[in-house]
Each structure stands twice: as structure tokens, then as C-alpha cells.
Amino acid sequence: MAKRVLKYLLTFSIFLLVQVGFVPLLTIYEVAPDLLVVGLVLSAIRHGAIAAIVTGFLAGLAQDAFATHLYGLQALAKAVAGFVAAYLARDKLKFGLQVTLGITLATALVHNLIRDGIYYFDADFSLLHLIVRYVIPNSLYTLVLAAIAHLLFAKSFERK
């Protein structure tokens, strides 16, 4: 158990450093992938709901440490996303590319809808604009990252 926790701490620390340090370089017109959501889906597939929710909350809290305002927003969005990922993965026995990408897309959509909906709450544009301009592009970019991760590390996306 302690070995698994240590392994996840190390993995998510690397994900967080890449997310904070490297992903901004990949941003295109304010659209960026979220590597931590991919890690969250991986945690949900491998270890279930409780692990995914706790992992999402802690990863989001760590990501909030780099935020300048709205502390706790990433923790909330990632905890809910962890629940969604685990709920969708609960009865699956085999995780092929399509299943993993479907779970990742649904998780990223929920995560981005919560995060961007709260972040842009005071902005002067509609929900449709928010979804079309931020939620869907960010989710699709995260989906591309998940596809690459699944193709490179397919064995990691198997249930333990």
C-alpha cells in the first residue's frame, strides 16, 4: 500500500511539473491539455472510485498552489472528474483504446465544464460560448494527450 502511494506521489509530481512547466508551451489560443486529468483517468481505471476522488482532490490541490486566485477550483473539478471516471470505468473488464478515450473525453468534459464554468462565471458570454470556446477544445486536446499516453503505455491502462 505504501509503495503504491509513493509511486502515485512520484507519478503525479512529475505530471504536475510537466503540466506547470511544459504544457503552457503547448497552449494554442488558450487551449491546453490537462495531463493531470489523464493521470486521474489512469487512477480511476486501476484503483476505483475512492482512489480516483482522493487522487483528483490532491492533484487539484497541488495544482491550485500555482494559481493566483480561485484556490480550490482545480481540487473541486478534479475530485468530481475522478468520480465520473471511476463511475464510467466501474464495470469494464478490458480497457481498449476506444473505452479509455471515451472515459477520458467524458471526464475531461466534466472537469472543464466545472473549472471553466466557475472561472468564467463573471465573464460576459453565454454558456454555449463557454462550451464551444473552452470546454470542448480543452477536452479534445486532453483526449489527444490520452491517446498518445495509451498508445505508449497501454499496459498501464489495465485494471489492477
Contents of the next structure:
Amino acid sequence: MAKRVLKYLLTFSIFLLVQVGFVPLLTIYEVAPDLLVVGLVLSAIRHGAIAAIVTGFLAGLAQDAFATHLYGLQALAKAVAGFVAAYLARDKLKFGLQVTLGITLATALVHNLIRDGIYYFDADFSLLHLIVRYVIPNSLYTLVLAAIAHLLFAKSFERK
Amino acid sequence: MLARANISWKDIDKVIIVCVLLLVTVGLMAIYSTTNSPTTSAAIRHSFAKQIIWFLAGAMLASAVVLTPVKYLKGVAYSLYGVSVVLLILVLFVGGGKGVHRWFILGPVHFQPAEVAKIATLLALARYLSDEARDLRSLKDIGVCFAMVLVPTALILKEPDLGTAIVVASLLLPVLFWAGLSPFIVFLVVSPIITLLSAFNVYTFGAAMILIIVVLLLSKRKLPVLLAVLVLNVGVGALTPSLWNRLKDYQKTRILTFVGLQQDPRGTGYQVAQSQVAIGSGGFWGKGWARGTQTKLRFLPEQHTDFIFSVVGEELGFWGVTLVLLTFFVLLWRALGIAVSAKNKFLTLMVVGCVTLIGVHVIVNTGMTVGIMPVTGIPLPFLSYGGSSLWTNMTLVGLILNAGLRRFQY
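Given the form predicted on its own, state the structure of the form predicted together with the partner chain.
Starting with the chain above, the whole complex follows.
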């Protein structure tokens, strides 16, 4: 078990480093994908709700360390995202491209709605604007990343 | 997932959940009141929003803990303990804080390894004592338990963080007692401490001696054993004042300040005085939510963290304070009910540990705000502002609810 936890920590550390170091370079008009959400979907499919929630919480907290304020926000969004991904994946037996992308899209939407909803709470625009301008584009961008990941590492998206 | 393990969400202890929600709500009200005044900085005004985020994240964490099968909790106990000890050593070298080494500071995230150590020590102790091979008449087994608790306690004291060290150390006797350690041995450990504290006044010393003699007589042990214990206690009591008088003034000051009995009138003494004024001025009904003058005019220091109980006392009055204390009582009572009914020894010991941790926090924090306990800077569970503390307490509640759901499993 300790070996598995260690493997997990290492994988998510790499995801985090890529997310913090590389993903900002892919940002287009403030729209960026979230690699950690893809990692969470992977963990939810392979190991279920507990692993996904705890991993989401810890990965989010680590991501918060790179944020400037409202620490805990990524931890909350990613813990909920982990739960959503595990809930959607709970009865599925096969995880083809469509199923995986469907789960990723729903997870990313919930994640971005919580994160951006709280982050831009004081901002001077409507909920509709928030969803159209930030939540949906960020989720779709994450979906593209998930599709690439699935095409490259299809075997990883299988239940353990 | 729960259905697969033959347990149902319907069996979850809803009273405990209601208690936690009530306490968090009172805490949020108090935090809102303390952080929303024209004199507070923008960073402090964000505290209310942050606390809500932390609570929601903590609720997710607690849900994950509730779902976790017992074998995983047991399996992770020793590894988590090992990691927490390593982190406690590391924080002494690279940790930050105002003149202390308590926190790992990573950008805006301040992570306190002592919080992890509380849960890790509790799980490790419960796992060790739940092993069938343990014999609590064996000095070796008791010694291992003492070492298991004293190592993190000593490291936390080194940070220094007296409050958290007291909390971690407090785990030992209740858990050992619940595991089957003879009450007489618990008494043997506790009685010299009582004697030591009471030895400075002839009346308190006399009362302590009478209490000790009564307990010794009721224990019905052999006469030589009783005499040995009595002599030990009288010896401790007789030597304490003379040893104390031999100490140099600066040594006395250091000890008194360390245990919080000597208070700087501009520091901890000021805090306690203002806290007492705040609670006293609340009267029976309080001054009303967000109308506390001590709070609004910022006479009360650390009001949204360690002294939040005083804010409740000032704004909600006696009834508010009673409501908070009663809610804690109901929460801990229900948790003890789970400990009593749980069939699995690991679960029952784990719940007793959780009850001890939450209970000691409540006693020390509320005692500190009314001036009958040293100011050690430990937060009031679920009410005080702070992510680490809230997440630790939510995890403890998760462990209690987990045990409640699986209480009939062996």
C-alpha cells in the first residue's frame, strides 16, 4: 500500500509541476486546461471515491501553494471534482474514449464552476458571463488535454 | 460504495452532523462579526470567505474518511505516524513562524505538521493497542505506548507549542484506560502530578492527600503497595516547595511563563483580562450579533482565532456560551456512545482518542479565555478561524462517523 501511495504522490507531483510550469504557456485569453483534473478522473476510474477525494484535496492544496490568495480554494474544487468523477464512474465497466471524455467534461465543469465561481465572486459580471467566458472554455480545454492523454495512455484509463 | 460494505448512509449519526454544523455556524457568525469592521485590513476581511471554503473542503475530507474501510485506516496508521515524526523533525530545521518553528510555509499555504501528528499518533496508538497480543500488565507494552506518545509530544514542545503538546500527550491515559489498563496504574501516573500542583498551598495539599488516601483505601491493594504510593506522593509534595525555592528567579520565571501561569500584563495577561471583560459584559442575552464593543473596537486580541469563545460570550451572552458548550457535550457524548457500542477494538480506541482530542481542545481553550488555564494558543474546535485546525477536527469527526457506521462489524 505504501508503494502505491508513493507512486501516486510521485505521479501527482509531476502533474503539478507540469501544471504550474508548463500549462501557463498554453493559456489563451486567460483560458487554461487543468492537468490535475485529468489526473483526478484517472484516479477516480482506477481507485474509486476515497482515492479521488483525498488525492484531489491534497493536489489542490499543493496547487494552492502557488496561488496568491484564497488558499483552500483549489483543495475544495478538486476534492469535489474527485467525488464527482468517482460518482460518475462508479457503475461503468468499460472506459472508452466517449465515456472517459464525458466524465472528464462533467468533472471539469463542476470543478471550474466552484473554482471560478468563488474566485470571481466579487467581480463585476453575471453568472452567465462567468460560465460562458471562463467555466465552459476552461472545461473544454481540459477536455482536449484528456483526449490526448487517453489516446496516448489508453491502458491507464482502466479500472484496477 | 457503502452498500457494498453492508452499511448504509441511513445509519450515520445525524446528531453528530447537526452538532458540527451548529458549531461551525456559530463560528462563522463570530468570524464574520470580528472580521467585518472598518478598522480591519482587507486580508482579515477575507477570513469569513476562507473559513467557508475550508469548511466545505473539510466536509469533503470528512466524507472520504467516513468512506474509508477500517483495514485501510489500520494499514496506514504506522506509516502516517512515521511520516508525521519525520515532518516534526524537519519543521524544527526549516519551519517558520513568529520566533518559532511550527509551520512549513509554502506560498500562501501554512502547513502545521503537529496537526497531522495528532491524528497519526491516535491511529498508531489505537492500532498498537488493538493487537490481540498486547498485554497491558506488561511493562514493555505500556512503555511502547508511552514512547509512541512522548516522541511527538517532545518534538512539538521543541517547536515550541505547549498547547498542542498537551493535546497530544493527553491521548495516552484515556486510550490506555479504555484499552484495559488498570485504573490503579492510571492513578499511579496521575497522583504525583496532582500532588506536585497542590503542594504550594497547605490546604490544597491536605485535600489532595485526603483524596489520594481515599482512592488508595478503595483500591484494596496490599498494604506495602499502598504505603509505597503514599510515601511517593508525600515525598513529591514535601520536596516540591523546597526544590522550587532553590531555583533562581530567572528559572522560576521561565517555568511560570512556560506553563502560562505568569502573565505579562501587556501580553497574555492583557489578553485574558480583555477576554474576561468581553465575556462578562455579554450578560445573559449578549450584546447582539456583530454588536460586541470589545470585538468591534478590537480590544480583544486574536479574537477570530484563539479567543473566539470570548466573542460568542460578548455577543450571544450566557445562552450562546451554554449552547456552544452543550453542543460540544452532545457531540462528545454521542461519540462515546459509539465507542461503547463498537465491536472492533481498533474502532473503539480510535473514537476514544478522537473524543479526547476534541474534549481537551475545548477544555483548554474555554479555560484559557476565562482565565483558569494557561494561555497556550490552542483553537476552539470548529469555531476558531484556521484551515489546519478545522481540517483536523473534520477528519476526527469523519473517523467518529466511520466508526459509528461500522460499529457492529468485528
